[in-house]
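Let's start with one chain on its own, the form predicted together with a further copy of the same chain, as structure tokens.
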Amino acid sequence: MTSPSGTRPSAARQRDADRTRAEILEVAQRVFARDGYAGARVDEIADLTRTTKRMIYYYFGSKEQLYIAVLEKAYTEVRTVERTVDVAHLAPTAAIRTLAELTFDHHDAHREFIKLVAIENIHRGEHIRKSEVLANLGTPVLDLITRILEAGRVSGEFDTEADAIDVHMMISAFCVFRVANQHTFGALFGREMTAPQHRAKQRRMLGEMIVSYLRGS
């Protein structure tokens, strides 16, 4: 995984474990979400790095392996951001509308990971299964999501049968699907949904329709 304790890393090294699987990784990614499992070639990536097809199966043994290990990285750092975000002190419905525009935003600037995502999908989730790194990596958001409901439901301002799962996938759905299936939407309806002339737009809809939701009737 890392060097071995008690080296310091010097700038200049022509052999450099770490950061040989590490670019392997990234043109991986790149790769993987463009063509997906079955049609991404381990020469391709292998010729997109400073490296070889050899190191690659030295490092990962398999092109299986590589892509769990892709999945792995972009789960985790997507996570960790979203583990960030800070709304505990708004109240409810301002919270829980800034939970969905930074979703939103995040969504939008990490349209590689809903590629890596959606692939993954099509494998009916064969490969993440294996994967226990990535098991309990949803858990935070349900809490955040979960106490703010609590808050709401307390102070009068929500009324909905809806958990923190239900309101997590709504937003998650509206956050994805613009991205997602916008090439298949673009097509049939002649609207590019992530041109930048509709984000704004989008987004305020988004944070209207999750407090609408909640407000209830």
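Starting from the form predicted together with a further copy of the same chain, produce the coordinates for the form predicted alone.
No partners, no molecules, just the chain.
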């Protein structure tokens, strides 16, 4: 049986459920990033999404499961960006520079992600360890970096014996630090790290830092 618009009721209900779940996740991400896991209130998330606490628990089971779903969403988004690097059609130097710059762009545009990472580190990663989705989510980017490094060694572009985790850590450290530490760094050194006038220089600096290291410069 179809509705007057030609849509099966079950399909329409599924789309409504998907939209509701997505809206809850979007709002919950903002609230958890602002208030932390302990400080976030499910009642407020329900009010902001014009739904009910009972409905949130229907979709996610508990506050902790909602928080884990937010982490899964946030990490999946950055992994999706990383997978856009076209290793097959880029020289190794261009590929690793592109990956670094894409990560910079993502973290600069998604500062709530940095806050969530900081919050989860305060909790010693206890929630992220409970997620089956996140258990192997880092594997594709490590495989990507490994392919770039191997190609660079074969071509003679890279000399340094770094592994994929080393390189991923270097890229993440720069991108996370400028956002996570912007307020304390600004207070101590008088420079607003995330100010628009510094962005292009920092983005270029990151690419040069990674390439120079891999070249053994």
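Rigid core: the largest C-alpha set superposing within 1.5 Å between the two forms. The structure displayed is predicted, hence computed values, not measured ones. Numbering follows the first chain given and starts at 1.
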Core-aligned C-alpha movement of A195 between these two forms reaching 2 Å: no
